[in-house]
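Form predicted alone, single chain, as structure tokens, below.
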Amino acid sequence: MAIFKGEKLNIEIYGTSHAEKIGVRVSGFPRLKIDEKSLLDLMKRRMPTGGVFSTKRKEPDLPIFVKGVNNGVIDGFFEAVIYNKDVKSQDYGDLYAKPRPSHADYVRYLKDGEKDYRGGGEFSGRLTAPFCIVGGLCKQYLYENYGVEILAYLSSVGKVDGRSYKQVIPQKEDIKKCHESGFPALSSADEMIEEIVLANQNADSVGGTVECVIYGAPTAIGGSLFEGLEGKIALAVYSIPAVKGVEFGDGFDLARGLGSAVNDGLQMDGDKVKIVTNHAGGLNGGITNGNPVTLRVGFRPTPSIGLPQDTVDLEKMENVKIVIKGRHDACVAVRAVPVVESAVAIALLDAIMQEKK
């Protein structure tokens, strides 16, 4: 079970890969009547398209809400299961007591003893599906409550790179057009998807980069130190899955400029105070400066790979090769991109309700 203890939110994720089913618990959730189309359009993204980018299995991902919800309507705490119906355990058979490279097999054995690695268990990307019910109902109450949006879209895979808000911040609208097209990328699709058929057809896996922006996101919120909001962000997208990196605005690039060139001036605009350019990515000191958030995600490669890898047997403490069978993504980063969302959603929304007691 993972949880997230948040200042208001306290989010509970159970279940394994290859369990009957897999869910949440959630308490502190603000009263909300659940637009179930806007949730079902978010979980969509998110399951595995059987095209050349995703995994073969087939999961219908339909949340059904067993607690806490009446006449549609949740106030406090909720339950949600989603039945797995598309699993096969014996594609594992071959792996027992043989930790795959860059998985959590082996970490997790010397932490608990396990060496049944069917489908990932607990750390499987399967968990991102609870995951997302969370944050899409996160992401109705923010908008519905504060206007606030939160878009994420596929800006890199391998060595192709699309738009990016290090250009210019795209449009909303814009997002959301990819977001139907099949293939959330905002230039590059075409391109993307070329080298994602190229690793697929060489058993192999490539990674990618996930953009996120916060349209309309409250001023003042978060704080210093422990209590900054790119802190809360990070703690959450750090918890999906073949994440490595986040960085905040213009990030690392940062690291690389002077000061005159990359400080955000201030403008009078009217009787308004106006933050001329977001290199910050619209926070200053861990607090929401009245810019667009910001933020960008790095995915490693699938590490589940069609090619021999080196490991160990821990049965009999001796070095072997593997080659992992099943289905897996080719690039991971595709079917993230919902889920950076919710993330970046469950965090934010967090963070108000304890500013707004």
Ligand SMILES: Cc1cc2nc3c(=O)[nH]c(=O)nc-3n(C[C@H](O)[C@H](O)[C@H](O)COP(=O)(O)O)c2cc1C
Contents of the next structure:
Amino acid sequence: MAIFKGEKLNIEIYGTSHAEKIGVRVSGFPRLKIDEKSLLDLMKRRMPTGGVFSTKRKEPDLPIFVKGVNNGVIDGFFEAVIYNKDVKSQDYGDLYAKPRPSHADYVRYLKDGEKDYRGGGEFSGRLTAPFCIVGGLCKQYLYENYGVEILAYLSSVGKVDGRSYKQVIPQKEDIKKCHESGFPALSSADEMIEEIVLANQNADSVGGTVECVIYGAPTAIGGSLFEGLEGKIALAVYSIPAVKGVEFGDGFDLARGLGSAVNDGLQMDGDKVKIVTNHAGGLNGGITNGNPVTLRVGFRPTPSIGLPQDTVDLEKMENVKIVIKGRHDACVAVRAVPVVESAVAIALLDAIMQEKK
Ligand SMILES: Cc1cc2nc3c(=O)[nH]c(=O)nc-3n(C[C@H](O)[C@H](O)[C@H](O)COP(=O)(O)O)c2cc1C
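With the form predicted alone in hand, show me what the form predicted together with this ligand looks like.
Below is the entire complex, every chain and molecule, led by the chain shown above.
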């Protein structure tokens, strides 16, 4: 079980990829009438399509609320489950005691002595489905109560760069359109798909980046040091399997710049103050400054690849080669787009609830 202990929200995600079901228990959630359509739309964007860029595993990902919902309304606590329908453990048969490189297999062995790696247990990307249930509800609450929209898109795959907020912050409508198109990039979709097809043909995988924008975040949310909103968002985003980097605003590019080139100046706009540029990504000192919050998330290439790889046999304590069968995404970043939105929504709602006591 994985637990998020927020200031107000407590989230427990449980189950494993090859168990009968996976699910989520949440306490401290504010009163909300569930908008089923918007939740299912988000869940659908995470679901495998069976195409080249996602696993062939077919999972309907239908959340079933088993506790805490009355007439469609949540108030405080709820639990939702998803039944696993398309489990094929035999695909993993010859992997017993042979940790798959760059998976959590070997560290599971170090922690618990685990040698059965079918499906990746609780480290599987499948657990991002219950993550999206709670994240989707947080997104809905933030929109209905604060007018906040959290939208993410694929900004690169392998060496192919698409449009980025670092050039111009995208229009919300453009991001929503790309979600509907079935491939969530604002530009260069064909080239990105080619990159994924090529990796797939070579029995390989490829990494990618996802960018996320918070439109309309209330100002003055967050705090100094450990209270910083950047840290809270980063914690939630790093909870997503395969995330290996997070940057806010211009992020690591700022480390190469001069202050004179990247400081965000202030100016009067009528009787209001505005911050003219947004190199800092909407946050100063860990506190929202009124500009859109922007972040970029780096996803590693999918660890499971069909090529022979070096590992060890933990029973015989000898070197072996393995070839991973099973059904895997060639680029996990594609399906991770709604998961990033969910992580950001969880962190932001928790931070807002902490402030608005
Ligand atoms: C939506 C999603 C789907 C994933 N699907 C797969 C997959 O099909 N095969 C795989 O090897 N890894 C997949 N992963 C990534 C692994 O779960 C992850 O890389 C692994 O548990 C090791 O964790 P780490 O990369 O954070 O160190 C997926 C991740 C996400 C977010």
